[in-house]
Amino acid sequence: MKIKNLLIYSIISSFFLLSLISIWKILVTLQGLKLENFNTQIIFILGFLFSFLNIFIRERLNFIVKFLFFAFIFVYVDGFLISKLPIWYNIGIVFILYFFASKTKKYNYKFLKNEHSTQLILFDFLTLFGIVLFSFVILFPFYMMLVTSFKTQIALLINPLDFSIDFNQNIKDLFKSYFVIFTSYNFGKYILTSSIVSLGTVFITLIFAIPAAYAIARLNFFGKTFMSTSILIIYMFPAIVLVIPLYTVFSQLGLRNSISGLLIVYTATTLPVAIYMLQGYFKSIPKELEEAAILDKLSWFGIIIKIILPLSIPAISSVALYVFMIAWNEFLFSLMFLDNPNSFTLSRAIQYLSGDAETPRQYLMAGSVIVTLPVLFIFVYFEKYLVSGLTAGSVKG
């Protein structure tokens, strides 16, 4: 094993923890926990000597050993030796120190005396920090628009950059911002009307997308290659040059105002791309089953509802979530087609509320968090059939 290797592999890591502890350090001073100093030369030294010294034991200690006996000293050094910091920062710190761990696990002799170590680790440790930052800076709005939905109206003109949460407060008191906007903003009605508007779309634009898609993949007709080349060709047009004529047409139909219209513009928009993405998968689907279905007397739509749809679930799952997060976060046409309160879907009255100065900034903050953590949660929990949906029907075997 050379030593410059070892050498850079230490000071890189050591580099990596810094990051990180310095974007919890000031997520901290947000909370209002006063740091006087970020220890930076003690938080380097830390990561070099555990960096280079876990090469040296690796084999010789147990993962877990070794990450409690650094998590210790570093805790101890730095939440409480040099200053007296609350539990709940260390907690995080023994956090992160575990990511850090696990990542500098692989590691080893045999590694660092690849000639190109040096390289892959820095791309290692780039990509890492490219991520982290990234997700900070993503998230970090995020956490402010939750933090500001727990103050209160005199907290937000006295400091408005305060970004701690009181938690001495009780339940009722922290979540009175959610209590009035469903009791005096009526956020349950646009709830119940954002569900029937996104969870419609989704129905109707499968009940389409599935034979049509099927016919493209399967059926010969004239054409074929025409329509499946050029299907997206309504997404060359943008959203605000189709609102105009719409708007007159809904006008004169009586469509205004009323779900079953936003459920016509939603499908249409959403249903080119969902034809799209479901005749890749149904291309990659072997022709021999379709065969063995027709020679056992099977019908078309037999064969759809017996074969095909059993194993498109992971295509069809994620053509649902993003029809459904399309319809979700909808902002335009609601804009336009939607001017009666009664009607509202949550999108549009956030922008309703927000027109009015006298609405409290934590209420409109408090809106935007209930309109965001339900796709953000079926997001994270169908995330697996978002991913295999979209690449599985790109390589065809």
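Remember, it's a predicted structure, so these values are computed and weren't measured experimentally. Numbering follows the first chain given and starts at 1. Compared with the form predicted together with the partner chain:
Relative to the rigid parts that move between these two forms, the hinge contains Phe134, whereas the other entries in Lys84, Pro341, Phe48, Phe134 stay over 12 positions from any hinge.
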Given for the second form:
Amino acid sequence: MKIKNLLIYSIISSFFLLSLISIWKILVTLQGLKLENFNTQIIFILGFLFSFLNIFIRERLNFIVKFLFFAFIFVYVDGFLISKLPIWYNIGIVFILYFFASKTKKYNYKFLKNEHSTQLILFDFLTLFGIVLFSFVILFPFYMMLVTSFKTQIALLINPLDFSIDFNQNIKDLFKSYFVIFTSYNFGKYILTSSIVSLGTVFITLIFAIPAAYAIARLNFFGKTFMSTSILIIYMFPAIVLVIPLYTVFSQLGLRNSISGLLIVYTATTLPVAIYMLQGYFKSIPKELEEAAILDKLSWFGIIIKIILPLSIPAISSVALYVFMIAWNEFLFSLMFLDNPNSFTLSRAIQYLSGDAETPRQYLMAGSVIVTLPVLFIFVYFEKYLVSGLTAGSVKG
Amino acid sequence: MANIKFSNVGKSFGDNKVINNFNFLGKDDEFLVLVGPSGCGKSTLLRMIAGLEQIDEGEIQINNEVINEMHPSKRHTAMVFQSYALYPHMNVYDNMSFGLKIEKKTKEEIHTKVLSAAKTLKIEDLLERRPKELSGGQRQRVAIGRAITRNPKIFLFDEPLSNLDAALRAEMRVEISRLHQKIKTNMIYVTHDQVEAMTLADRIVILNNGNIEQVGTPNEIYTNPDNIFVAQFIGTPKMNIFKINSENIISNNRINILGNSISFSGINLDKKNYYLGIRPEHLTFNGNQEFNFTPKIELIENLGNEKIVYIVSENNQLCAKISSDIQINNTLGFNLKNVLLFDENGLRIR
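Now that we've seen the form predicted on its own, could you pull up the form predicted together with the partner chain?
Below is the whole assembly, all chains and molecules, this chain first.
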């Protein structure tokens, strides 16, 4: 075994453990626990010792036994001996230790013998660091949003920096903001409007984009190259440049404050990217398939419906998802074109509420949670389609 | 039963003339193989018959009916593509029945047609599978099966075996031959592989740069090539060609080559340059040939059943193909009947 590998492994892994526990401690402080100090040195030394000992005990002791032993000593030293902290804090620590122990499971005597094992360890832990830190940075605002939405007006005024959730109040009080925004602030209507606008945009965009993308991918017509290259030119104009002329036009046409007006603008802005993504995918579908279909007596329309569409479901669903997210989150155009609360979309409604000094902050945050959740769920669920759809066009698959 | 007739057919892509004044008359039920180097226009010709390419000049007739303007699906042809072109989202049964369903045939008719095609190709137990669950050979069978269900007058094969490995290719070649014997329909088969051409064809059309070099049975093409291109294209290793100039010509019917003087009867050598060809398999080491010479052996490739001997002689690179049980010695010989003479433009002098 290489001493260098062993040392590097122990140091990196104890840093990792330290960062995990520090994040936990930050979260705990936000929950209202008073920590005198972070015990950085002790955690580091313990982490180092355990990673070090792990290598030597590895084959002789069962993983669970070893982990329990490790966790017991750690909790005893860190939790009880030094800081005297509540049980739930220590349970969190035990979970973190379990995660840590299972991540370091594969590093054993044999593994450290490899020349390049330092690099492997470094990359493994860098990935873990990245994941942990990023998720912390990204999830923290969500956490704040969620916590604020569960608070009462008084609690917010007493201590605005308290990020704990008071689980002792009853369910009705806890979700009070959510009830209020639906009853007094009409959020049900906004959700309906947003859904109609977003789904409508997806539908209309796909209806136009599929034939257009097919034409650009397969047919020869005058101005084809010009058209396919200039599709994305609309993205060179900042939306704010388009807003003002559109505002005057829409005012004269009476399209302001109407869903159909928004549908027109959203379709126009999402269509180029939709066409661009789809035509890339259509080009990757072998031409012979269509030729075989022609010999099977299929018309052009039939080819699109029966051959192209079933084969491009991943691309189409990723385009649909993308368009839905843009339309759902869109703010600038809805801000400009909508000024009657009856036709507000969700994002416009949130802005309207936040502009009003009378609106309590927790309602605003509850509204934001409502806006975020659908997109979040859709994204998490369809993520696999999205990724495969986005790359599918580039590689023949 | 169908006969196909090409009259003055031409095709160009932009300025590039791919097929030039193509004239040909097919026979009923024959297995026709179009063969040539890549870029010779053979696939384009096939796609023109299928209707996937516009016919720029001239006309193609099937059973005396001009098909130039006819929709691809009405030409009674069925095509088997190199990449199989099976619909990935349908199972084998749906792939084979797709065309029939679009023609709105009854369910029973579709079922009997698909089953009989599947039986012919021995793919009955694959009918429920998707194309991605099939091996290359099975996919090829399904592609052929799909063509059979269309009940075409002419089958068109566009290099159908080139995506398969060598063993499978040999197996499928036999299958296709058997299929032709069984269903007795016109087949037009495009390939660049001369073995496929020689083994499958009733007649071979050798193409080069969009022109027909020679049409004939495999045997005619091999034994009696019209020009150097055909002579070299068919046969592996390719035919040895010697350039003959005024130094080699002794008199108006005698040529001096490889230390031998060869006399031809009924030929008047009045031009400056000629070419002389001998196939590698006609050079032998047994010493009792009409003409013999001492070879300078450069390299011997042993293929197990035969050896390929590379020889340098009088600035010519030669090669001989001999059976591996023959002893290699100092006398290599050939007979006059195996010597082919070509004029300076590469045309055969008979």
